[in-house]
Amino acid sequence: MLSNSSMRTPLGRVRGLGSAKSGTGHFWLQRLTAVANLVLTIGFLCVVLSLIGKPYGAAIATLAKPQVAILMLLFVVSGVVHMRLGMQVVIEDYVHHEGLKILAVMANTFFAIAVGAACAFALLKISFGG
């Protein structure tokens, strides 16, 4: 009886790849961006609860800090990657037509970017006073 091991080629068990050839890298940068995204919502609830009953001008003030600046780019960048992670597996796991795939996996993709492009704008322009 062959044993579930000898199923896997010699480097196929020293890489540690399964059949998509990206599994653990995938599933670490997921966790990765889950711990960064809690420790930087934290971060992201502190400056809005101290922006609470303060007046727009305070709230652009306090966004154009470089440090909040930061702190907010890291946390669009990091939710917006964990974002597409996440539904990129969604979608390899439901989608079963191939060509949908590639396509909803694409759209995905673009859509991550969008987001995060839209959002880094937006902070870029307050912190540097546009």
The other form holds:
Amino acid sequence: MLSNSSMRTPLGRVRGLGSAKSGTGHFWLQRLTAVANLVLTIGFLCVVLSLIGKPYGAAIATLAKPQVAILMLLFVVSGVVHMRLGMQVVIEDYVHHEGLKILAVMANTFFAIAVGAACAFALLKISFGG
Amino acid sequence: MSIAHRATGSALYAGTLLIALWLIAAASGPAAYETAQWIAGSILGRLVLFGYTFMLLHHMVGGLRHFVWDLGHGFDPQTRTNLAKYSVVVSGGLTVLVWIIALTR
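For the form predicted together with its partner chain instead of the form predicted alone, what are the coordinates?
Full assembly next; the chain just shown is listed first.
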């Protein structure tokens, strides 16, 4: 099971940040954002439900309220970080071609950042007008 | 159920595009917002939103199950089976509750 190419013991190899050089950062951030999403998603659903049937002006006024806008921004940021990490695990599990895997992981990051930036820009524009 | 967690997570990943489009429409002005509301209120729109609600809540409740496991509990077969059943029942119930609120507003 163990490779003989190294004289180092298994313990020596996993010390510090381990073979991926990022330690448990991915695992921990996935859980941290999961806890945040639990609260923020309930808030998001309440905001969406409160907007049903409202005309444009009233809907915008609701979304522009600081407490609503801040909740929505946190929901978007925590959401896209969480989904990027989750999709990365899916890619790493199912895409076995090394080059394709790197491209997919990159595209995943670009998608998450683009969606996050689009939502954040829209929310800020609603709040600050213009 | 673990594969369901992946499937719902992947669907929600695509679903963030809908949230982005809806927010951009709201930021663009009354005409774009009316169009977005019309699409969301159509039969197809409502079906997609109902599916999105269920997947969101299923992923959320399924995530609670993962917290139980992360804390080192619930690994025996009976508990695992029960958790899987509860997660479907609870997420289904919450979805119906959200839609009752949505349709009676």
